[in-house]
Amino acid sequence: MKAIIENQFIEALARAFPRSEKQLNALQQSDAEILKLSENGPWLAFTMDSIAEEIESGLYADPYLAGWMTVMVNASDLAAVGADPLGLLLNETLSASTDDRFLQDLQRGLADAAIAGGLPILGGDTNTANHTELSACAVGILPENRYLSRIGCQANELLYASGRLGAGNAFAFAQLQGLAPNGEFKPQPHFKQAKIIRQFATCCMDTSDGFIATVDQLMRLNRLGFDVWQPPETLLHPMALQIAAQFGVPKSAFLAGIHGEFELIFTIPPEKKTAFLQQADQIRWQPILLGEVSAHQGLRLNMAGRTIRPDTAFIRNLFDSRRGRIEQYIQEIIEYLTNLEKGA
């Protein structure tokens, strides 16, 4: 399979780093880092993520949303490994020109998200610079001394999503076009769902970079493929369907873009389906059955009754190869997917 620019960059950065003998996961294998503190003690999950490009580009112009997302991008990684939240360390780098209203809304977004995710803010750091950047390190515990990784699925297992897909890319498209989307983009923590997923799933990853990037990474690590048979009307979030119809954007674009919706993608053995759904029903959660794992590498999507086979490596590499030229990236991804859906 064609190499992924982001993966190569991460591997180059980490090549010379020392590694803890207590760490259980290898590079790229899980959404959070897993440490085994002792033979009988608990396992801990650590993750760190930042909100910088999103603020600089104007995507998160709303300070409340920037604060909310700073917590949620980290909460999503913990949920993807099946961890229960312990807390969060926060870094706020703020512009010297930050006004009181911006700061109040930002802190309110951080606090509301921390409460929603059960991630108390344990401490952190503040800095002043010419830009605003927010980052956090979240910590979780794995009470059963096991974790979910991106590796482990088998052919013929069932592919699920924790919720409908495409809301993140729909929000990004609307925001960058100066439009008002029909709905609010506000990802929620998935810790309740993760407690169930960790009992049944063979692999799991969050959609922080979009659905296609997620399944491409899982395909590479497991050397398998995915057949997604659900139609767009079942698969996609209403916000994505609305914008696709209003602006003539191919529906698959909302699966392909790089701004995810922070849902969980996971695989369940068929024989565990009934027990899994029974537990999901107890918390009034309706996971979406997307399709199944295929023995043949590659992604197959059902778009308006046609099966398309997108080049997932091309899609993942396109943004990095355009070096941040967002308008060019949007134009090219829409053109590629339009032609693909039409069979051109």
Contents of the next structure:
Protein chains: 2
Amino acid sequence: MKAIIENQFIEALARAFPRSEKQLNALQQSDAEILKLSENGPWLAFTMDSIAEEIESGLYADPYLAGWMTVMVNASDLAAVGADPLGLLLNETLSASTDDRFLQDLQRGLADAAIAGGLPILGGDTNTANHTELSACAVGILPENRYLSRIGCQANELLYASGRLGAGNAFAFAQLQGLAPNGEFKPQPHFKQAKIIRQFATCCMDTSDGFIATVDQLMRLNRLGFDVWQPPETLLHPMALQIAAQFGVPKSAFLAGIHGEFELIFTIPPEKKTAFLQQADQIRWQPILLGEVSAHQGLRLNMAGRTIRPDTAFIRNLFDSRRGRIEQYIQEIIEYLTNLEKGA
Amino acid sequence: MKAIIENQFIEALARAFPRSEKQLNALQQSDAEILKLSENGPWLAFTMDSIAEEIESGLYADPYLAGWMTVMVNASDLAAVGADPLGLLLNETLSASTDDRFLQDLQRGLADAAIAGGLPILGGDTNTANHTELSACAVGILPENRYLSRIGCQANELLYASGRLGAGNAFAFAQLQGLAPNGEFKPQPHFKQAKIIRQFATCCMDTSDGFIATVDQLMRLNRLGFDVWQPPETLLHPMALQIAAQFGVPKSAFLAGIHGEFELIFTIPPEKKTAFLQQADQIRWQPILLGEVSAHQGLRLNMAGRTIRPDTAFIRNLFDSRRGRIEQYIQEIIEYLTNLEKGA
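For comparison with the form predicted alone, would you give the structure of this protein in the form predicted in complex with a further copy of the same chain?
Expanding to the full complex; the earlier chain stays at the top.
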């Protein structure tokens, strides 16, 4: 865990903090915090996440998207622990120069996402400052008094994603290059899928920081590897495949970039595969089979029939070590993955 | 309620938001959001608040204070509804230029306040941006399945504060004028006091936006007035009295300014006064008797033996209508109150 700059930082920040005896998960072990209120009481899930960099960098220049994402990033963490949604608290720090149109679109994005996710807005706060930042805290309930953690998968289990990957990075690439988007980036809530996943999965985590960061964290926590044998044409979202073709970006870059797609990554024991897929079919959901859990540590990807083994720690740390220089980060990650895909 | 710019704004923001059937309080009716999980389940309290303007304006230039306040502003809202603390989630958006010393002091402030308030840190998130903003969401439990709301007081009940008033505005005045502080501004948690208040009080609200904003909101919600007949020497914190004397600032300015002291304002029926004070005495707490609830709307203050009737709507709206011009706000409010105290 300590090989990753972000993990070190979070552990350092939390070192002096008092912890709760009612909390069931340890630091880093699940996407949301799990609280057992009393011996017979319900188990609750809590998560908190803010949208700041994405607004400041212009990535979420669209206020509707900024509002939508403020709700969805939190909904995604709740779904990843298998919680049903109870509600959301919201803080809106608005710039004094915010105009009515911006505010209307922002509120519409927040309200639409809250309705789509079944997350009523319980309350919150507003502030005025020289910047815009949106924070939310989501609350959920674990009806069967169990939760999905990031830990628990075993070798030979099947690795799934809730949907195709790479739309988040495709959107970010297009947005930062000033290109017209070739599709809409609008992550959806996964509470229906989570109701099924929580019955079968041995671990689960959302791809809020992109696929490679997610599997890197899961591999570290479980001391295992992942063998992704599906080809990119099956894994990747059409937006990612199109940008890869049009701009010669290596396909693995859409798995490696840090702007996630907010899908769920989870593992299913092979003997439960049929029952899992039957239930998925009943809600017309097609989970993407990615590959399997391997006893050998590290990530293997299938790129044009060749197996590549990206250094997932290097990829994760690259953004943190290039802090504030996003262009340089993109250039370096594309260069690294281009060489890796070519076998250089 | 519509006479107040902030109330209008909050109602406009919340208009399109979905609400929860499990939520017991309506908008504006309590300091924290109250959720009844199920028919026999526990009642929970949630609140969320951010520290942004206070950091940006230099008011909380001290990172220890910024951390301490991030916890305390949320602890204060939980106490105001009579909840016992369960825990806190935290988002730290840090500037890329944050140095180690700043971060250490900030974390120490957060941890000390979390320990002082009995609020374990459950989890949270970090972000990097060009600004610093701290957000927290606090969770509490209402053990007897009832809560303190802002509504419920009646004429002739007694008006109390949990402690002396004006330290928040005295600190802000000193800080903005670059004066050496004449005392420490460090609001304390009120969970012990809240355990007593919740047994006796008919309404309660914290002074997060200052005393006058608090009583203005309570008067509007209850359609009543407050007659504060205690003299300022009894009401005001020594820091406020000293600045008033030294700089000729009208004493009522320390009740009117928007930088609150995070005390609780509450009402007690006269027949419960003795039992209430007996319990307070057992924890060595001396509540400040301010005056009483009046059937006549409006606020009456006792200043040097004269009754003044400040226009509380004008005072509350002044900051919002002078947005971003803090110096002008201070000058105008001092001018208004100086004239009022002189009887001009």
